[in-house]
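The form predicted alone is given below as one chain in structure tokens.
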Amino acid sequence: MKCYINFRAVLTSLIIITLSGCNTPPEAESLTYQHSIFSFGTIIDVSLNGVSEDVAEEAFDQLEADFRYMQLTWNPAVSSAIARNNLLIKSTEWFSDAPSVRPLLLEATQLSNASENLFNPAMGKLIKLWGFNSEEHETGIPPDDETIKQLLATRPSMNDLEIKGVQLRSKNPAVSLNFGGFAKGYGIRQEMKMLTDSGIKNAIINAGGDLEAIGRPGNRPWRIGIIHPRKKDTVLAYLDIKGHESVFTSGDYERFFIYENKRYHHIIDPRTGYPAEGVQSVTVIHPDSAVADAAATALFVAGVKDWHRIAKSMGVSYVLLIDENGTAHMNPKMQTRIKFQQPTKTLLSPPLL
């Protein structure tokens, strides 16, 4: 009897391993259909289990169209709805907000406030200055310190935005929206809802290692491997998805360069204008992938000292933080989920929720 094993390749933060049908012939197990889409600057792998081929193909077509629309609409670097908003924000006058951007704007404001502005989508100019989403830093040289200080002095915040019906304006012309810190999670959440509304009960959407899953593949859970932040292609720990959950990781190894023996990565601290320090990675489990995405970023910036407070404020109850020395900080509920595969020093925090 053959054992059918589907091994998902190593991505940026997680490995997805699905084991099903190892004790029964394939005709006794529901098949898993898979499809890959390129969006949000990464490969999005989708697996659907327990559906017919026709249903899977129809879902994949819809996912392709939806993710293409999101990419074109929410990318501030191209001619898009959010780019139009950023252009009009500079005037500080009222203008008609793009309907395709408004829901993200409202939710991003709530998440920014809950994170004490450690997740701050209003600092698009600072994100653009560092250029991690472009080819500006192929030479690996950080921006000029004086320019960073000038941008920090403008103090852009989501609370600078005012809303009146369909109208929007900013009290601060320095605000420039960039939802890169949670748009992927927001988009995954929308698409998982589309799948569940279509009657699909077992699915996983994995965007470059950040994912949301429902149900289970066959007779086993979706198993997630968290990548070691300093050992390429090495699994640090495993966890199994329970029901409907999202797992998001922010790490300093995803986009970075080395300059004068110092690592400069893409997770910018809004308080300093420089990449956040003291952390290698943060993994968050949460039912809502938009919250998980924003929280992973905010807790990375919060660091060892403040992650626990910010997690409570954002309503997150599962956190694994790997500090600059490789020590794993986690709350008791996360401890019950994680199965370490590498020798790891651990520090347990007080409970979160």
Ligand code: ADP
The other form holds:
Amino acid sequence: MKCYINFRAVLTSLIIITLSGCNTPPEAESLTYQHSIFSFGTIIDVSLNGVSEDVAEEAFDQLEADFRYMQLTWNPAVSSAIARNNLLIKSTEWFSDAPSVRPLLLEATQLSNASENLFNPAMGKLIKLWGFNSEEHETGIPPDDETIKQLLATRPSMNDLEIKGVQLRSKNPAVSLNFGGFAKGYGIRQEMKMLTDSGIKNAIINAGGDLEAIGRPGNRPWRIGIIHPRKKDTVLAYLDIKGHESVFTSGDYERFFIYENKRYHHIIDPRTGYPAEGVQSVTVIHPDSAVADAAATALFVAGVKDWHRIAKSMGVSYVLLIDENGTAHMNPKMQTRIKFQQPTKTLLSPPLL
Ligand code: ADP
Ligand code: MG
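Write the structure block of the form predicted in complex with the named molecule for the protein whose form predicted alone appears above.
Starting with the chain above, the whole complex follows.
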């Protein structure tokens, strides 16, 4: 099949989007310009449709600069604004916190509360202990139970933080911020706004399967593939984007190791201190990327028993959860959107919203 796409950079195998209508000749619809950026530990593929080459080039340069800035500012593992916050939080004294982190902090607190604290970006110490965010620390051996128990006992929560004007303090010195569960969504939302503010009407920002899309690439909608959690590079299901939407997936196959026949992955249950159990992946559709990102993480932790309640409380109306047996749990609205490509047992929940 001939595809009329201008590639500005080589794309990787991570691409899971079918550019619908790309077998239509270029005179029938405008070109799609693509560019890949490495940020937030993944390849971010951006596609723009219905723009001139100059506009696309300018947008790609801006996206590069913005993603570089955001990744650096919100990475607690390097010398950054968030790392400075974490250092000063330990003192339990008031300090002027970083303005570049404050909006995330406020939004993360709301999302954490709505998730009954299952999305808990205050437990940065526990996340660091597991070491999935840094290659040097990834040992392939779980941390010792005693250290996990000690960190759990300190009960870090976003509600330990107090704000007074430009100042912040934590009542609990054990709080350590880690926005790994939603910074990518927050950043993608910022950048889609930048694109739409500059008049772009058809775009997709895809960070390894977590994405926000607007408009359409020609006559048909953006088509999204959801990866099979246990079959590498296999599409489990498709869905088409309607208007302006985000699709985010949290999976136990993204960052993990196997130790003594057990899988240990990067989504930590704040109630146990261990990787959340019983789920392989959760996919959420939502108008807002930051909410979609936090919700996918929270619903993964919530599991088969609690995902429905937490989805309601976080204002999410489309959920697909693949449990440990490969059964797909979803709400009726999600069922109308999903087209399975693999034989999948499904269980329908009561409606969400
Ligand atoms: P990814 O970033 O791979 O798309 P997620 O959005 O699910 O995956 O986020 C996982 C990351 O979020 C972890 O690597 C860690 O930094 C952080 N994290 C892990 N468990 C939680 C949790 N329960 N609440 C908040 N953040 C978490
Ligand atoms: Mg997330």
